[in-house]
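The form predicted on its own is given below as one chain in structure tokens.
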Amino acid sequence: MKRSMGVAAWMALVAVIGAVPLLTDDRYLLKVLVFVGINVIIVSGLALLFGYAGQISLGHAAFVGIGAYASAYVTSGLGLPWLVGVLAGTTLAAIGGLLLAMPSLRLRGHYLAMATLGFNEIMYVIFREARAVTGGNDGLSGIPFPEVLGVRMDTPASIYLLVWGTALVVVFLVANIVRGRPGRAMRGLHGSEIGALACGVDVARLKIRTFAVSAGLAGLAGTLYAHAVGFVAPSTFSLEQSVVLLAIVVVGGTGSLAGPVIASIALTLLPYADALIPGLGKDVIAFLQDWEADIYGIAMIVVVVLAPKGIGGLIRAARSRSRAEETG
């Protein structure tokens, strides 16, 4: 029953999130949600890494630049395919994170937000000062759109398709991975270090393992923030954009799935409500835009104080309350 329930609700939200191209054609709302989308790829995997074994990171904003650039370069400076530019920018990040990771193994708590803190900022620098490949200050331009097949997805609705049809794949295979064995070897290391080690856990190869596949979510994340833009510039990638994204993972809670992919969709709206707003007043919009970074803090600071298990702990506690009740 759990199982068959499960499957309709995946199968209705994919209806939902395919029938959104056939209920507006509006260029902008199509272009606000390819980048909810997007940050719900980043945001799945930063949530195994935080959410579920513990580990902190300040510098995911890093590993998705790298695999933008990377992308970017392949496809407009090689002129190879995209799905090269893909698996390359995929595979950087995911080697960025092996390479960040394997050095901070020992290091717990803030001293390994800083060290990946220093990653941030040192990516950042070469993004700039790398013009040969990154074209510095000025940004990559003229990075084409994404072909498949040799189907060219050149309008708003079919990269929509193609970025949340690559978000839904990425949040079933997360999914399947927390509820699996080296989810609960997450949940053992998240608890205590000591503790999984005492349980046979190999923590050193879980953590690289964990920071490899989470760098490679952001680097794949980003070579379609790229390819749906057409332009990258260091200041997409900065340390302000990692803090952002750690915040919609404590807002949604650790521990979760669900929880965090919710807060990414909110919270990626907020600058964007009038999209989804009509008519909402020019003050209101240019306060969220400029203030979304102090929403984002006050949001964090109110979840801690009010819910400190975040939107996935409220969505426990009211299933909880939902089983209590038929078994009442």
Given for the second form:
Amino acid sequence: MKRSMGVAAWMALVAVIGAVPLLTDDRYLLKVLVFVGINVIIVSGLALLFGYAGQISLGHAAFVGIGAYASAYVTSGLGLPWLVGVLAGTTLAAIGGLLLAMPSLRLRGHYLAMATLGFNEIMYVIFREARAVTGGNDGLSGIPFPEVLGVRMDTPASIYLLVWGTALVVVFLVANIVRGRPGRAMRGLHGSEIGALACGVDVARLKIRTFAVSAGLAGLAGTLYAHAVGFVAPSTFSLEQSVVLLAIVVVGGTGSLAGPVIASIALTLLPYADALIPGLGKDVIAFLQDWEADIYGIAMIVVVVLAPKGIGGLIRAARSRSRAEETG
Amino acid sequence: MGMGTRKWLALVLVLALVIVPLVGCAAPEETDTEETVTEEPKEPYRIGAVLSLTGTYAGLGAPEKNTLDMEVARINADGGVDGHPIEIVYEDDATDAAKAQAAVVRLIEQEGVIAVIGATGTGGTMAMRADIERAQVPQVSVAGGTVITSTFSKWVFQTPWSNSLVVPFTLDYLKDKGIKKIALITDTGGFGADGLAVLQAQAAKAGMTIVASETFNPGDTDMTAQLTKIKASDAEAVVLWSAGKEAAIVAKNMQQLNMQIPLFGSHGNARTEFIEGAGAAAEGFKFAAGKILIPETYGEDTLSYTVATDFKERYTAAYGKGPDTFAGHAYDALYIITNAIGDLDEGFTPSDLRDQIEKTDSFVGIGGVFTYSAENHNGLDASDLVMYEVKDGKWVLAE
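Mind sharing the form predicted together with its partner chain? What's above is the form predicted on its own.
Below is the whole assembly, all chains and molecules, this chain first.
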């Protein structure tokens, strides 16, 4: 019964996502939704790391950048096929996550946050200074469109389907990870590291693997970003962006995947509200864009103070209430 | 139950946070269409403008926006172009190439503009290239990098003198002063990097040796390290190529290091912010730029002089200070587009507009007299330049 409901929910999700390009040919809306899909992928990985394993990362934008620049260089610099670029970007970001996780194993809480923050700053400098590969401060343009088996995805609708198809697969896989044995181990680690150790969880390995998977997903999102937009510049991968990503996960709530995904959709759409609401004044958009960071910050504070479990917590509470009503 | 209410409260607050700005700002929406509120029944022509209103080029973006505001109001008060009012849709790229690229996508896809003015910077201008070409919308850049027109695109035009005009002009001046060894200090942004490349290519031709070459990043706050290296070299002059606010820091650091050799800049420094920022260190600073700073240099009996003095008077009356060269770039970009629109019949496409802009012939602007062609999208030459010097906190003609 429960399983069939789950399958139905997934199918409904696929149907809704697949229907969007049939319902609209608004190029701007589709481009905005591409950004939303990309953030859903990053946030899924970050939810795994922060929401389940309890490890903080203020360096995820750097992993997105590694993926984006690697894929851009492999395709437009070396002239290799798009899929090779995606593979290279994702792998390189995962390796970066692995290398960062190993020394950071000794660190917890604030110190881990500081180490990852430092990593983001170092990568930011590299993105700016490694001009031969990254194009320096003014970025890299002319990145080719995604192309698989001779099919070029150069329309907003095809890129939308590519990004959201990938996002669906990622969310599905992450949902399976958290439901299975690794997910239980992660929750154990989040609750009490010593407790998890006592239960036979190889904490060190789990941390490194989770970090690598999470970084790899950020890298994958980065490769999609580079080819969807066709242009990358360092400021897209700054510390500020890492903070925004973490804020989305905090608002979404720990120990939840649905919460962060909903939060990433809502908060990513916010500065592009004019794509969804026709006739919205230019002033409103300018206001939302100017105050974007502040709005995220306030949302985060409100959540931490009033609903520490975030959107995910609210979903769980609503669900258990309705279940209690059914049985009671 | 207490917890439950608190949670609902939180949800309501979050929702309020999202909704209040939307609703709260919906009211002033009407005032937004200020430019279009005329009795004209005809649809406005919408032109996008990607300007750096914040970030290191904010000092360039501000006069550009002032100019567009003022001139569009003037055009619309005169009944618009062929009865259509002009509407400028502004985007601030915060001197960030990534934001400039995102902004041009919004302008093309969401705002449906027929032409784009900008970006303020060379980096931003180049970042927009792929989307401009994909959408086939004409772009008139107000940035001075050579790369903008030397990496040719049929869709992209430029109003400032490119580095390939200003660099030889500056080197010739140095040569006349008997300077043979120069040190370069350039920023790593689009304009600085472009200037560096042109300087390196042109120095030998002018009989110069580059004895030191240093760079800094936009946003840097101290160039003492780079200047110390330059001081240790046997350079006879320092050539600075940067349009950002960091230029003033270079001048100040040179004074702090007690460097006696002269500092030369570029048309990127033709603004009062440089003089204000560098203070006493700005004295003796020389740079090449267009004639608007001292309109008499156009020659008092020329049409250029009439156009420039008229613009200068109106700008000074509106904003309380004279226009700089950047105001001039925006003026030229706007009128090059609106003149082309005026020459076209109703129902033209952005592609028709591009073709018409390319036919611009002897347009008397602020930066000079523009003639575009299928090969030349810059349209100016070295005769539109003069050498300035800062004296007593003001621009004067250099000897």
